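Form predicted alone, single chain, as structure tokens, below.
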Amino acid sequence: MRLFQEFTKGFIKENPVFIMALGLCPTLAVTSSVQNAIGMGLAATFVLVCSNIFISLLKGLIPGKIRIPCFIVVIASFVTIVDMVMYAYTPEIHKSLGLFIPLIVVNCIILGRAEAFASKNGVIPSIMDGLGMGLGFTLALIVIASIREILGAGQWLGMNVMPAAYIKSPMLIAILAPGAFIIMGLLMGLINQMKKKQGA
């Protein structure tokens, strides 16, 4: 039961984007298309799970005073793997995401889970935590990107989903930076309102 809770908490209860407001820089930058959102989400999930595993295994060997630099070295190693694999096998997504792939190293979601969870728990709970938080992050990116892509281009994953008249003159602000802030803010407000109603 505890493992299931560790896995599911990242979807809504402790969603990195909508509840904890972490990783907002890549969230705002890459959600102009669903394809980019999926690429970034899966890359971050891989790094999160692998770094959680290694940090959980090595927690007894890492001195407390240098734990953060050690965590960053572990995270950077997996980010390098992701960067090279995406460059080799998905060059279009790699080019589209650009600098935001290397910046996964300093993504506060990954470093935060390493510090708050993996360094204090066993391997299996750390895997479930990393997987749940990573998929929660990916889900948040996909939701924001879907709204932005549909409103801003009339498409979803490159397929036309809006009438031809709308596609000719879409709501362009949705795929621009201000649109990202507005849509994310509205979604965060909606989720917080729903949580308040459930708590009442």
The other form holds:
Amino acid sequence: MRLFQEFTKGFIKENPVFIMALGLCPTLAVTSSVQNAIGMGLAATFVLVCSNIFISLLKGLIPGKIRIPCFIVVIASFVTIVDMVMYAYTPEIHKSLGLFIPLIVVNCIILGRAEAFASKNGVIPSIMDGLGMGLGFTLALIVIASIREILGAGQWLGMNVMPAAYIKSPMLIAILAPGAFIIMGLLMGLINQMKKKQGA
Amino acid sequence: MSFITQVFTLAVFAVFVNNFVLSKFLGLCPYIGVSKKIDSALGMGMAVIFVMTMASTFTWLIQEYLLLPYHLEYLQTIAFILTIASLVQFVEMVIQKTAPALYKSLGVFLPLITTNCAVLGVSILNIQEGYNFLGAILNGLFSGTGFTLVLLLMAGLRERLEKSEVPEAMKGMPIAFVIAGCMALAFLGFSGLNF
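Now that the form predicted alone has been shown, please provide the structure of the form predicted together with the partner chain.
Below is the whole assembly, all chains and molecules, this chain first.
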């Protein structure tokens, strides 16, 4: 039962993006389409789960003082693997995510989970934590990307969902950089409001 | 194009048109996190300019003289992040010994910079865009300047925001994002610049 909680806490209660405001750069940069959001989310989840496994296994061996550089090396190795695999099998997504694949290394969610969870817990809870947080991150990306793609292009995952007249002249700003900031701000506000209502 | 024109073009593009924060979404964590007061924003900005310039220099040298000759390009991510991490550590120690006053104002920000994606971002972009050595250094310097500019603007806005009436749910981070959006909208206007 506790394992299940480790898994689900990342979805809503401790959602890395909306609640903890971690990993903001990729969140805003890759959410111009749902396809990119899914690609980024899964890549980050893979790195998160693998680095959590290794760090929880190595936690006894890593000296406390130099743990951060050690974590970064472990994370960077898995990011390199993801980078090569995506380049080989999904070249299109690799191209559109571009710079943000190597930048998974400095995504604060991954280093944050390594420091806060994996370096203190066993392997199985760490896997569950990594999976939950990774999927929570993916979920947040998909939510933001859906809003931006539907408003900004009238499409969802490349399928037309709005009337033809809307697609002809969509709300282009939602896809551009300013739209990302504004939609993110409004979503965070909405979640604050919902939390307040629940608490009251 | 003369040398001066080239440098000027690079500067305008790095600071305004392709601003790191507002059009490339790099370095958002410090942009939202350290923009509550002008003083700390200035300290963070200066530290970022310094580290970005140094990181551009060293990562370019590593790519050119270590990774390329031995065909180790696939180790780029690991090599760069290690370079940046050790560079930041080294800079921190040097400043602490030589300029204690500067260390007091920059010190707290330096460790944070290792995980600032703008630093790794500028290093990788320098290689991708194929800049030469001088171009890479200047790009690092100007990109850092652009980051500091928007960080200071944001800090100024947020200091005023403290006194204004914001709806309860939008207080803090949500309203900061909306303001950043408006700022990005203004900076979008610069993309019409053509040289």
